[in-house]
Amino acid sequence: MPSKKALVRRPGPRLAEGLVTHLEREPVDHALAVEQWDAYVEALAANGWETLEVDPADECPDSVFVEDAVVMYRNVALITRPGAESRRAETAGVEEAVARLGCSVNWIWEPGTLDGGDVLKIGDTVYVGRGGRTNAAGVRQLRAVFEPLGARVVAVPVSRVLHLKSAVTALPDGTVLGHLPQTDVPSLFPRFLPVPEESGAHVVLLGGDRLLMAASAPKTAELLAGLGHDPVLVDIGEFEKLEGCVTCLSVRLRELYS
């Protein structure tokens, strides 16, 4: 059944220590980050989403990026094994949250690694980024869990950014958005729309024509508005310093069984 629940996790006290791989480290204003997170959660709620807070993981600097801990397909939750060892303690609280919601729970096991930010679902096609955080064993294990449920799993290379969804996301009609300098092989996607800003490649589908987007992508927002979409802009600048984007700050649960 269609559902509109979103898992979120409050920024922890060690947020400024979060990992960076493709950016130079910048100071993070923790108080401002909390304000931006609150506004992000409020934007979800204002657009009809029920937000559910996952228990804090304050010892984990990156735990606010809750999407990396689980991949959802229908009512099945695949608990990840993050590629960065320092992030593996983040998954326990997320596992508890999805189990409470009645999801069927599966796991990625060693030697597999998988970050949720490497998974882009468009209908029943599941694109998986094979890069620095997700390895071939992780892709194989995801395929073994989701293909029997009707998914078509497509592995794509990721070398220019942290995660697949750092490079591309998709519009409601399935058109993939991407910033060309960050996208390895755009031709792998049937419909691809280049956008003028890196953060413009990141959208969360809120319902209807509404798209949650970063305020740092005004040109892309204008482009998408001109195509009939309704951008909802949020400032997540403190999280962008840590390679975060609008997608990784929540886990959207769209097909929970009632």
Ligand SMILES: NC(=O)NCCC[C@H](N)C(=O)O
The other form holds:
Amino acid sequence: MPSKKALVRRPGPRLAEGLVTHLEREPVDHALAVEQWDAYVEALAANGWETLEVDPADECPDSVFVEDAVVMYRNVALITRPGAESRRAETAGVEEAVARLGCSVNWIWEPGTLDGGDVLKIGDTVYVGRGGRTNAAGVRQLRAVFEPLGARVVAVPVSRVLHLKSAVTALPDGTVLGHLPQTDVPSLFPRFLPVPEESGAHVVLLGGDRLLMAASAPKTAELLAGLGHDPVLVDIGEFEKLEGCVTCLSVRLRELYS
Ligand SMILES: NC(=O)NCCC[C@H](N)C(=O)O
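Would you generate the structure of this protein in the form predicted together with the named molecule, following the form predicted on its own above?
Okay, now the whole complex, with that chain kicking things off.
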């Protein structure tokens, strides 16, 4: 039976200093961010996910974006080496959390860099964005860890946004959702559905027809509802100011052995 656990990490006190690369910096309201994070975690729980808090990494402003620190394939964890130096200390607590859950653990090593936000899994195909945070050595190391387990790793150029999953994610049937102006090479994906909003490209599969999406993408939510999906909207505006998306605030663990 598939597990439904999700790792999350509470926003740290330095959140407002988080990195911005493709956006103008805007002030972050810390109290509102914490409220939005609570509501995000609550939405996961309300949809049957047991949420597990990773120990804080309070010296790292971006630690709330927990998905960048680990990539899961089945019950195998690949601890990343984040492309931004200020994020490297985030991985220790995540490594501890996945090890405690019984995952086998692998690592990206120097000179490789890889952010979890650059990895999109659709069945056994693992798309990896090669861009500002993930380098060629990181792609090679990811391939070496996951291909022997049966994954097919497809590297995808990313130049217009922070991470591959800032541009595209996928529906339960494998259709890739993307906002065309942000997607370098849409033809790399076998089924591609353009969406009308940048944040509409980000969905977290909650199970069944349910899709967790940002409240900032109402037109895409309507489009997807019209196609028989069930969008669950959460306001993550304070995290969007730091280039965060619904995907990056959790790591879902669906294939743990227990
Ligand atoms: N996977 C993600 O989309 N992560 C968002 C990370 C945002 C953070 N401010 C960063 O620049 O690393």
